[in-house]
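One chain follows as structure tokens, the form predicted alone.
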Amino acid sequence: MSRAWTNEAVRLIEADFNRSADTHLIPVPLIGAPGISLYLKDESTHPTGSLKHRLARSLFLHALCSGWIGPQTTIVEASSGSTAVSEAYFARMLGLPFVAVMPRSTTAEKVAQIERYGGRCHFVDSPCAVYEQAEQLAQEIGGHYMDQFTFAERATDWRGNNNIAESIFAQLAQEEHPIPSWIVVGAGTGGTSATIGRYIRYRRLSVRLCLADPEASVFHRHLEDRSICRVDGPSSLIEGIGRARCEPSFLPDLIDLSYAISDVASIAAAHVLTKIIGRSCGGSTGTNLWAAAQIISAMKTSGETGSVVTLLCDSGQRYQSTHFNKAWLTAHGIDLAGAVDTMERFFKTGIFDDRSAFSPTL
């Protein structure tokens, strides 16, 4: 492998990082919960528009510095869309071919972004087939399977290097409650929850970590019963988080609490939050908010003050043909009215009282 080429590839990625300002930490007004602050880490402002930009950058640096990628290597990834968008961006930067193996249900907006960066999309009918298909394709063409689901937790420097955890705490430093009571995240690979959970322990902080997980996902089931490592049945309509199998990068012992969130609740929360902050939010952000609302309500009820941080994972613009499309919602039998009412009342009163919400685990 050419050391000179690798050096230049690393320089290009680091130069891109230096050009990109850190993502914002947005305060969300909570009229009904005085003494409690809610913040959104807006990862949609990355150059490729999502939280997965951090992961893709780390995966490329990890693979480059491990000697796995050269000037002629085709990059192959299994993805539900957002990681593939970000990896296509970095592959183009390095002049490398890129192939995304994705479920056929991936939104047209994400497919268009991948192709805009010069990537090619290889579709599979079942989300569970992406792993085997990506690995097999990489072998057939002599490419490198990036395998975000295995390497997400080890590719990121969780001690620092401006990872998402370090950034959050630096931005909270001048706030009323600089050490949050809770951080709420979803899990797709598990890399973000691993990074934040490890950083909390490394810095010896009292922060608790909550997992917001789609109902169809295995992660919240695995937290309750470690013998459950896979689920069957229809997958979630929320892209980017929740999986049918426990991914190697998911570290369950770092999670203090979890909530299972319905697709309807996630989409409704995204709609409400979009109106409140005037910034478009995707369904995974709605999943996070639905869990954060329950935590904040419990804090208010017990008289606790403090702050809660969660993530704005990507923009709702990526879901205009699905989650924000009335015809698509109707076709999928989704009625948002009840869940929208629950979330709107939460913002007015600080109390979450949706009777259909799952009980927390752990």
Ligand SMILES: Cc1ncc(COP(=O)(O)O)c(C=O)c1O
The other form holds:
Amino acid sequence: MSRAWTNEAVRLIEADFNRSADTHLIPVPLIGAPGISLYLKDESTHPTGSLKHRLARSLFLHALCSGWIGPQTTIVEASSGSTAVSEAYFARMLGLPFVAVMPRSTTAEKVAQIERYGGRCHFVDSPCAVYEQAEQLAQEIGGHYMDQFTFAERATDWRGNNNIAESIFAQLAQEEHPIPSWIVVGAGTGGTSATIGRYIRYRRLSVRLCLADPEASVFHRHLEDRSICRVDGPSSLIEGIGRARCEPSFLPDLIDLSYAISDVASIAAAHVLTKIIGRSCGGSTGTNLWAAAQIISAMKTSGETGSVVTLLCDSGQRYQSTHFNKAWLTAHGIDLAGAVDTMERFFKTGIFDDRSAFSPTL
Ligand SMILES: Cc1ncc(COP(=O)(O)O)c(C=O)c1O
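Condition change, the form predicted alone to the form predicted in complex with the ligand:
What follows is the whole complex; the chain from before opens it.
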């Protein structure tokens, strides 16, 4: 592999980072829970619109510095969409062809974005088929299968280097409760939860990590019973989080608590939050909020004060044809009214009283 080309590729990625600002940590008003602060790390403001921008940058640097990518390498990735958008951006920056292997159900907005960056989309019928198809395609064309599901946990520098955890703690430094009681995240590859979980141990912080997981996902089941590593059945409607297989980058021992959350609850929470903060939020942000609300409610009930941090993973603009589309919701038999009510009541009272809510599984 030409070292000159690799040097230049690394410089281009570092220069992009140098031009970019950090993402905001937004306080969310919680009238009903005085003494408790809720913050959203707004990852939708990255140049490619989601927290996957961090991952894509790390994966490219890791692959470049491992000598796996050269000037003629086609990059192939298995994705539910967000990672592919971000990788298409970096592939174009380096002048490399990019192919995303994705489920056919991926939103039109994400497909358009990948193609805008010059990427090609290869669709598969079953979300479980993406790994094998991507690997096979890379072999056939002599490309490089990036494999975010294997490499997410090791491509990111979990000790620091402005990873998402270090950034959150730096931004909390002047707050009333600078060390949060809880951080709530979803898992797709598991990379984000791995980075945060390792960082809080490395820094010897008392923060606990909560996983907000779609009902259809295997992760929360695996946390209860380590022998469960796969689930069958329809996958979640929340893109980016929840998987049918336990991904290699998901590190279960770093999770202190998990909630299984229905798609209806996630979408309803995304709708309510979008109105309250005036920023558009995607479905997985709703999943995070549904879990955070239960934690905050329990803190309030026990008289505990402190802060809770969760992620605004991507914008609802990416889901205008699905989660924010009345016809789509009706076609999927989704009625948001009850869950919207629960979430609105939570914001007024600080108490989460949804009867259908799952209890903590840890
Ligand atoms: C859209 C989206 N993609 C992916 C993820 C999960 O990230 P990771 O792959 O690091 O587990 C999230 C997490 O919250 C998300 O909202």
